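One chain comes next, on its own, written as structure tokens: the form predicted alone.
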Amino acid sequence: MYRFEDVRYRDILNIDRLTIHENLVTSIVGPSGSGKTTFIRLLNKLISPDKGEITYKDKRLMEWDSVELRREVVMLPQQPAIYSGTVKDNLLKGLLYSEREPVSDEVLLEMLESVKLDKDLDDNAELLSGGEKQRLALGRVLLMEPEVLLLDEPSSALDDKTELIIIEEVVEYTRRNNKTLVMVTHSNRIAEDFSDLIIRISPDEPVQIREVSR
């Protein structure tokens, strides 16, 4: 699905060649400041590579439009956006975006009892707290029914017990509807755990790509 070829990026990224595989979870790992999200950035056009190419569907990345290329390749941040307005509001806000059909509120409800969040759709999004956001964005994202998942810390902001549930829930959703996920985790338990590949990104040294047996 992707393919990197002599991939430079500053002075943090250094990628001779590298492939990830579409319908598989992979997970990014590495000490902090060591390019992990640079590299998942990369991957929807929020920045380009300074040097070597990067290939996605065996299109150029370039070559794609980048609206229709986010369409189909979503990026959750560490900190997501919430939008003024209700739960409902920000949970339609990416159906909205991928120019896809509003879903009916039993859906919505399905969706929030899926990212284990307890929560009316018509409370103030704005009121909730940071690992409340970052599960309603999470159920954003997952409305949108993307063929590409890109996910930076999604349970930076949660407690463990609830991080592995929605980690489960993420890695279930991605192998029940054959998509593909790559996410940053500061956890090697994860990245062991739930991982079909895991590279690992460290300063001055070679990417590492490692095949997890199962």
Contents of the next structure:
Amino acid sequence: MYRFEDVRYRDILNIDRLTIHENLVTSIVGPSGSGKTTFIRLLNKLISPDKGEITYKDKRLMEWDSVELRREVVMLPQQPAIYSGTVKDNLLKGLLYSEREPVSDEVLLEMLESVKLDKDLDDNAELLSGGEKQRLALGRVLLMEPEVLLLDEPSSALDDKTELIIIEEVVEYTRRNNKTLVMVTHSNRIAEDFSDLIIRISPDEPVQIREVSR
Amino acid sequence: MSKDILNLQLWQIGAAYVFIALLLVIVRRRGIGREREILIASIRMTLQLVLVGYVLVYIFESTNPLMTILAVGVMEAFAIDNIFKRTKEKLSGKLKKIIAFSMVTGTLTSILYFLFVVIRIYPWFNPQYFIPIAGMIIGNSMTGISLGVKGIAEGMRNQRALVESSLMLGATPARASREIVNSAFDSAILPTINSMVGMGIVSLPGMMTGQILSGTSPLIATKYQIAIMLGIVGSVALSVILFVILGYRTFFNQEDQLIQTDN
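Instead of the form predicted alone shown above, give the structure for the form predicted together with the partner chain, please.
Next comes the full complex, and the chain you just saw is listed first.
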């Protein structure tokens, strides 16, 4: 689905050759500061490499319209932003921004349930706890039914329960709908448990790829 | 009662400097340490006004339209430079160009409409009308754009994460910065709107006061004041909206990415 060739980004990333496959769960691991977040930010064109080429669906990223690409390849950042307004406003934001039809309240309530967020649609989103905000942001992203989901792991300092809920939920979504997931994690354990492919990046060594037998 | 204004003798102006002396005494006595600034400000004020007085006399006596155009050009240039200096944020070259463009386009459109459609001056370059009215419109738009620049630059800096988060959700740059753009526009036009509210009650506007002092009937002065206030509102709105809808885009690159600020 993605192919990297000779990609350089400042002095952070240096990837000679790499493929990310469709319909798989791929984990990006590596020491902190190794450019894991930078790596997934390349995938939805939040940034572009200084050198080299990345292709998505056999078309060079340069040729993709960035906005169109981001409506298909949706990223859930480490600290998702919460917009002022209600839980409902926040859930619908992704559909609104990607210029799609909103969904009914029933669908929204189901989504709250699957991300295990016990809140009303009218609740003020800014008053949620850190972990609740992250689950809300996850719900917002899943409603967009992305082709590729990019997940920058939620910081586990926040709360362990949320981290696991989010990872289980995105993996479930990916497998059930035959989508593609690329997630950054610091935990080898999570990578082993959930992914099909583990990519290890570090500043000084070449990229290592390992398949996980499931 | 004479309709003519009383001319001031030199000694009379000199007598007015008593107020500066008073201020200096207060500041000195209390050890506030502003003597230098007060002196410089008084001297600058005096020199600048004397200078501008002679320049205006010269322009008013000339029958050359180029003089009027030149004067307006100089005002525009000073106003634009003032916006650059007043802003504490670092401005990109592109943003500076947009500031200059919005300022010139917004104010000139309003000035020309005001002079040729509303007041219908004759001859078209009549400096007695052209220069003070251009001055008021340019001055107020300058303040408006300064506030707009501040609003956009601060908004983009403080809400960077929110804007980027919107991009991740597939928002276009325009959509992702809409709230920042709207609130910048709002804060830029608010002072102008507020000044209309208090006008005539809290203060008598400067132009109206000036006309009344020079012997114009307060009713005529009122009509002029209403008209110029509307012209100012129009010019502030026009130049600020031009600035914000063109300006937000300079924070994004061709690939619809937020431009990295650390390089």
